[in-house]
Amino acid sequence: MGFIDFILGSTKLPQPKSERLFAIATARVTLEAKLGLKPTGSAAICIKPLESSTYERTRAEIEDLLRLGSRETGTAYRIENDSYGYMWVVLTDPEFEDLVSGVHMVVGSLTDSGLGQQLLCAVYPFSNGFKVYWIFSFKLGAYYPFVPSREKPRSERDSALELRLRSVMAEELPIEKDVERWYPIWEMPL
């Protein structure tokens, strides 16, 4: 916030820190080689609730963008709202690089439309008999792992495995250092 903003009482919303989003594209190789974790063929972007007129316009813009992109890459998509009113853009494609590009395309479009502050997170699920989610927080500009417990996958997390993932992937991914900011997302449409 600058001096003029301070005097006039206006504030600028922070822009999303999305420049490190692409790190997952190269980290995928290490996840598979060292941990046997393979991409599940899907990814998602979570967007904060919008006013109804903005929501309809934004949804139409995202759908137009994804429709054009899917002609080139074959990436399937759907848009849905969760029980909290958050909009989820879910992408499906067997090519991981196309998923990363699709997520980046949606993020770029929303940022260019002035809605970058509405971006909450991008999620990339991996699997090796169990699910591991790499969540990119746009506010933090960093990833963190989220691993639901195998015994109670809807209510408990495997913190030990999350910490192990951090130690293995610290060289490859920008990982949030404060584990208190590793917020679980229990009801993802993935």
Second form
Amino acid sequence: MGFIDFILGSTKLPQPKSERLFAIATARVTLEAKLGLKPTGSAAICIKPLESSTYERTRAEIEDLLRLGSRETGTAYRIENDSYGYMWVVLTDPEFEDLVSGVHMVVGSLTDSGLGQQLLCAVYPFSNGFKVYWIFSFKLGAYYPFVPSREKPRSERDSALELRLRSVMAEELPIEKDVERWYPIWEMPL
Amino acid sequence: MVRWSADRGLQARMLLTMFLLAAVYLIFINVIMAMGVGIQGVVLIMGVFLFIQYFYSDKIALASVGARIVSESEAPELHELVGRLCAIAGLPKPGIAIVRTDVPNAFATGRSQSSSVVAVTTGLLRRLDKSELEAVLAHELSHIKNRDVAVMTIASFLSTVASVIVQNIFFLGDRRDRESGSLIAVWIVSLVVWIVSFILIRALSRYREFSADRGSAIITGRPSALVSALMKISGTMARIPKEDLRRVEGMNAFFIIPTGAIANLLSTHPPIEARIAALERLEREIL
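Would you generate the structure of this protein in the form predicted in complex with the partner chain, following the form predicted on its own above?
Starting with the chain above, the whole complex follows.
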């Protein structure tokens, strides 16, 4: 924030911090080796609601981009809206590297077209009989774990396991330090 | 079998602290003797007092919090847990006491390994699951194994003498001392020794906590169990939100976390985050 902004008040939103998003590509090996967690073959980007004209344009842009991209890597995609009005771009590919680059492509193009501030998070689900989500917040520029409890997957989380995930992965993933910001996302479309 | 490397950094810091403490005490004794003030009596009385305290400290500590020793038939599961941990740690089985309070806590007391008692509160038993309880008990057993009660009692002996001098200076010394003004000098020296040694003792205490955490991880083989116990006791677990990200997005609340450097300097236990970070390093070591 510049001095003028400080005096006059700034309406600028912080730019998305996506530099550290890539860390998941290497962390994936450790997740599988140490905890038996395998990628589920999908990943998603959650985008905040936009005003309708921009929304249509963005959606068309993303679809064009994905259509081109998927020709190369064979990544399948779908776009969904959830009950909060957020747009989800869900990518499916058995190759984890292709998923990661797919997510990057979408994030990059949204940032380029000035919609970076609308990025809420990227999600990488893993599984070992139960689901573990690594959520990357573009606001925080960091990951955090989210594990819905096995008994009540819609309202309770397994915090003990989440904290263990943090212990194990702290050196490889940039993990948000303040656990109070580990907001869950219930009932994700993946 | 996991081979645990010794934490050289921790050992070095502990040694340095003890060395500084010894240095402060030596200076203290020398200055007092050089001034020729008659405080030998004070040291003697305090020595006897602390000797008694040393032998009865376990009973005093237990009685002061209302801990009740429980027999094997009263708390079979707790006895079983402690027994097994002692077998692993190579310790004689200590007495077990329960304190009726909902505050989750545990402590170990006793001057020697054979006369020790491990006490847990009902609040702790209610909150922790079995592996977390095991980790906390192993932490307390490590205190016993490291003879922390004895170490801390000895470390604080001269500090206690200095504090007694500071508080009761004008009842001490004979008339000649009082008139010469050297009592004021003794008072100042004692005050400095008291403050410096207090800070050093607290540092030593924090290092012994780290050491006991490490001991717990080695005995149970599961640093993560102690991490989650510490989180539960400190309420960190409860701080993980349940509210959906999409609902809170846009509120953008400020989070202010106070960092108290002074508070850290004076506390007997290290901050929970530091203890957890150390345990997390261990966790990565064994995986």
